[in-house]
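In the form predicted on its own, a lone chain appears below as C-alpha cells.
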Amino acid sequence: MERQATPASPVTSGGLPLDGVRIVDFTVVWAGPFASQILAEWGAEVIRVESTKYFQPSTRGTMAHPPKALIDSGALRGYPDKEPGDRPWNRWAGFSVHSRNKLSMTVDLNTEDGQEALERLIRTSDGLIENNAVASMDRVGVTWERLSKINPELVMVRMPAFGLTGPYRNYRTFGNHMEALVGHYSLFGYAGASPADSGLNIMADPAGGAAGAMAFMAGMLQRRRTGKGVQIEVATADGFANYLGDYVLDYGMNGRLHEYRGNRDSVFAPQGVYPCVGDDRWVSITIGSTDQWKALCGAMNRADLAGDARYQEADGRRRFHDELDAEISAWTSGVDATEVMNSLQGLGVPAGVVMNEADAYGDPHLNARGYWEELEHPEAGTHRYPGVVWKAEETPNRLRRAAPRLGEDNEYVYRDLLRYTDDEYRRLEGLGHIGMDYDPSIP
C-alpha cells in the first residue's frame, strides 16, 4: 500500500532494526504494553491510542484521581515521593516503565469523528497490537474483518486473555486469574499450604508480552514474503499453559497431580532458600551433583556431611532434605548473603542472593553492564529505569524517551500524520476528543 511521506517522529530511533515501522497500540495493563515496549525499544514508532473519556484501570494507575490518603496509607503505590501530582496518570510507575519510547494520542472511538481518525491512522500504519476482552474491541470496530479492508497490509496481533473464540473469550481477567485457570497456583506454594497462601506470582503477563512481540515480527516477515497483512492470535493463557507442560504431561501420562513443595526441586537436592545475616536476608542454593554437594560441604567446613553415605546420591539427599536444610541454614545464618553467593559460585555451586529492589539498583553486576538507564519525565521527574530488554552486537541501543503524557503527541499524530487542518483540530479539542486530561467526572 502506498504511504504518504512520513514526517519526523518525536521519538527517533537512529537506524534501529524497526525504524520506519508504525504500530497502533491499544494495549492495557501489562502483557500488551510489554509487547509494544520491546518493539518500541528496537525502533518501531508505537502510538498509544487512549481516551480522555475512559480510564483503563491498572494501565495508567488504579484510578485517574486517586485520593492522597490512599497513597499515604500504602494502599496505592507507584507514585514518586507518594505524590499523585496534578495529573496522577502521568506519574504512575507501572505505566512509566512499560511505555518508554512510545507516543500517546487521544481519541473518542464512540463517535464518528473518532472512527474517522482511527481509519486514517490504520491507513498510515504497519500494525496494531491489543490485549483487551474481545467484546470491548468489537464495540469500537477494532476487528480484523474491518481493519484489514482499510489496510490490506496490516499486521494485527491480538492478545486477549483466553483467545478470540471459545466460552471464555469475553472474560475480564488479570494475570493471576489466567494463571489460576491454567493450573499455576495449584503447583507452586509451600508444602501443606492452600492456594490462598501460595502468594501472587504473576508470570503470565511478561511471558505473554514477549510472545506478542515475537508474533508481531513473525507477521512482518509473513507480510514481506506474501505482500499481505495477517492477524495473529496470541492467547495469553494458552501461551502460559505451555510453561507448565511437564506437569500437564505427567498427569496425562501417569494420572499424577503434583503437590506444593516450596522451594524444592523434584530432581536436585538439596535446593532451597536459606536465611543469612541481617533482617530478612536470604540466599538460594541448588545442588545438582555429588561434586557440588561436596563443594558445599567444604564451604561449610563439614567433612562429616561430605562423608556421610546417606548423602552421596541425590535420592538420599532428597530423603533427608529436612535435616540438610537445617544444617545449611545453621551455616548461612551466620554469613552475609553476598559472601555465600560469591564463595559458592567460586566453587561451581549455583547460588544467588534473594535481592530486594534496593539491592537490584545497587548490584555491581547490573551497574557494570550499564543496565539501569536514566530518563527525565516532565511530570514524574528523573529516575533510573530497567534498560532495553535485548542487546545486539554492533547495534547500540538505549532508552530514548520517557513514557508519554496522556495525549502528549496529539499534534504530531493529528496534524502531521493524519493531516487534520487547524480548524478540524481545534473543533476536536473543543469536544474533549483531543486533550491531555481525563474527564473530571472520572474517579
The other form holds:
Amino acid sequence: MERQATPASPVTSGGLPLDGVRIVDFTVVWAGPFASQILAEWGAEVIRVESTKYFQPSTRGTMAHPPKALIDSGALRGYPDKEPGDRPWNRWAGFSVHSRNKLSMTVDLNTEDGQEALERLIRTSDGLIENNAVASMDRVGVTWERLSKINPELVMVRMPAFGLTGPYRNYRTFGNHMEALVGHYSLFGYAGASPADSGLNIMADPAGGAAGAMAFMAGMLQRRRTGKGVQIEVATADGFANYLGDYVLDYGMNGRLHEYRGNRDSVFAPQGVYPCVGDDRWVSITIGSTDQWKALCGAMNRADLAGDARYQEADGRRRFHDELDAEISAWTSGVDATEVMNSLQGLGVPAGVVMNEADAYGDPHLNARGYWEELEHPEAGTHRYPGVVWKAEETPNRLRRAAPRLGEDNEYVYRDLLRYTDDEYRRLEGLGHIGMDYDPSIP
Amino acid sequence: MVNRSVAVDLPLQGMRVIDLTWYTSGPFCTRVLADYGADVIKIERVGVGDPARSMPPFQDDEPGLERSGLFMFLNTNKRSVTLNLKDMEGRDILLDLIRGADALVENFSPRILPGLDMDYQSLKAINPRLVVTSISNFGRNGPYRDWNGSDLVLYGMGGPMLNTGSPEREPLKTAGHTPSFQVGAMAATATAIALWGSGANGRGEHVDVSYLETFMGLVDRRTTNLVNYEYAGDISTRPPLANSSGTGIWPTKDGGYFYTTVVAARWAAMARMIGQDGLANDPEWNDPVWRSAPDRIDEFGALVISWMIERTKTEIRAAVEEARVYGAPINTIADVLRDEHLLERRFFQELNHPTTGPLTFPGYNFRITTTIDGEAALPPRLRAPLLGEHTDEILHDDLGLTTDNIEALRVKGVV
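For comparison with the form predicted on its own, would you give the structure of this protein in the form predicted in complex with the partner chain?
Time for the whole complex; same chain goes first.
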C-alpha cells in the first residue's frame, strides 16, 4: 500500500486503540453511521464521503431545506432553538450525535474526477464502510472487485439491509421494516392488540451498528494475521434475526408462536410498567424472587398481600397478574416515579423510572459517571451530548470534535491527504465537487 | 470430542477467551466472539451451570439443564468447563487458564470478582496483556452501581421505551431478551477493539460496558431525542404510528399485516403504487404540510387499506420494492423460517443435539464473503456444550492434569 508521511488529522486520536486507522465512510441514516461512530470514538479517522448534489433523507435531516412551517408544527424536529439556520444540514440533532469525531469531504462520484478522488482515497485508507442498496454502490464503482485491486489490504464492510446476494439484495427498508420482516413485530405488543398499537421500534439499527463495527474489527484482526484485505457483509436484517434466537428455538422445540404479552415476562412476575404522579410518568418494576415480592409489599405497606398464600411463588403471582397490576398501579399512581425507584431499589427490588430526556440529563448516576459531554459546534452552538458508549480503565476517552459540517474537511482530505495541487483543488471546487452547501434545487 | 482447530480461516482464530458469563448479555457477547473464531472456554458452576440452562424455552416445555433453547442458542461454538470458584483449587485452575488467555468476559455484579480476589489489577498482574470485559447493569462506579435490574427496568431507564407503544397506553418493551442481546453485541465490539489495542502495544485493558449507557447511546431514537431536548427543550412522547400520509400498519388479503413508512421523497411513488396517479400529480397533495393534516392522513390511509386488502404480503413486498417505498410484512417466526431470501442465502443452520435431535438455529450476524484469494466458505456451527463436557479435555490438554488428578478434583466437587 502506498503510504506517505502522515499529515496531521483535524481530529486527533493519540493513545486510542484505533489511532492510525483510516476509514472511508459511505454510511447513511442510522445503522451505518452508528457503526462508524463507535470506530471513530475509539480513534479511527473516519472520513464521511458526501455530495453537494445529493441529499440522503434521514442522515443530515429529513430535508436539506426544510420549510419553517414543518418545524413550527412539530412535524420536523431536531434543530437548535427550532431554527433551521442557513445550513440546516449542519444543525440536525440526529447527525450531530452519530457523526461526532468524524470528518466530512464532498465529491460527485458520477464523474471521472470524482472517481479519481475515490481511487486516491482508497489507496491511502485501511477500510471502507457503507450501508446502501447494493445497486447504488455498484453504480458509483464501490465494489470489492474494483477496490481490492486498488488496495489489496482494504477491509471493506458492506451493510445492505438484506446482504449482497439473494432476492432482496436491492430492497430498501428502515430498521423497523427489517424487524417486521424477521419477526420482531409479531413478538412485542399489548396483549390482544393490533401490531399497529406497538408503535415504532427501530432496534435493528443499533443492532446493525454494533455488528458493523464488530465486523470491521474482525476484518482488521484477520488482516493483521494474513496481511490481506477482506470483504465482510453485514446483512442488518439477518443479523437482527439473531436477537430472536430463543423464539426460533421455541418454534422448533414446541411449535410455539408467541402471542403479545405487553411488558410481562415468562419467568418473573409480576413485571410491568406502572403509572406515577404527573403526565406520562412511569416506573418499571420486575419481581424476580419471593423476597423481592415481600419487599415490594412492604414498600406498598400491604402486609395483607405479603401474607397471601396465593402470591408466594412466581406461578401464583403470574396467575393473578391482572389483580396484582391493579394493586401496584393504585400505589404508584400516588407517588413520584423517582421516589418509587429510589425506595424500591433501596430494598433490592429492580425498579426504574421510564426516563424522559430531562430525567436522563439530570440523572445523578450518569452525571457522577461523567456521561454527558459538551461539544462546541460552529453552527449549532455548544451543547451536551451522550458520551462514549463504554469506558476503558487503561484508556480514558472523551469526545474530541463536534460533527463535521458538510465538506468541512475538504482542504485536509484533498490537499494534505490526496495531494491535490491548488489548481486542481480550485478546479474541483468550480465543478461542484468541493463545497459546503447543497445544490439549492434540492428540497 | 469436538475439534476446534478446524482449518477455517476466521478473524479471531488463535485467540482464547475465558468466559465467566451467565444469563443472556455476557453469553451473547462470547457467542459473537466464538462465531468469528475465538476459542471460548465457558466456566460453569458445578452441577447447575449457567442459570440460562434453567430458563425457557425448553424442549417439549420440560425443564432440564440440557433442554433450554435459550442456552442452546446463546452458547454454540463454545466449550464448557465446570469449576467451583469458591474452592482454592478451582480458583487456581481458573487463574492458570487466565494466564494463557487473550480476553476474559464477565457479567457478574461489580462486587463479585473483587470478592474472589480477581479484580482487574490482580488479573493484570498475572497476565499483563489480558483484555477484561465487564458487563453490568449500571457500570463499575457511581451511585447506582449495586442496584438491581432487569431487561425491562434497564431498557426503560436507558432506552427509547418512553417512545415505544401506543400514545394511549403504557410504554412498551421490545421482545424477550433483545435488550440484553444488544448489550452483548456492544460488549463483543468493545472486546474486539480492546484486543486490537492489546495486540499492538502488548498492554491489557479493562472494558466497562453498562446496560444503562448502552441503551442511553442507542441510535434508535434515543440519542436523537436526547440531543433534540438539549437543542430545543422538547420532551418526546409515543407518537402515533400513522403520523404521516401513507405510514401505518395495514391489513392484507392473507390475514396478515404490512408496515409502510413514507418519507417525503417517496410519497408520490406510494400514491402511484396504490393506483392513485391523480393524487400523485396533485400539487396540494404533494405539499407535505397539507397532507400531514389528520383528515388527509385518514383519507389517504383508507385508499392504502383498500389497495392492501386485495393483495398478499408477498405481492405487496414486491410492489414496495419496485416503487422504492419503505415497507415490509409483519412476519411470524414461522413466516421467517420459510422466507425465500433467507432460505436462498442459507441463513439458518441445522444443529443436532443429544437431547433434542436436529433443530434450526439463526446463522451468522455477518459473513466474511470474499478475501483477496477468493470466496470464503461459511463456517459450520457447533452445538452448545453439555454441562462440563470439555472439563477433562481442557484440564488435560492445557493444564497437563492426569486422569487421576481430574478424578480427585471431581470427587472433591472442584470440577
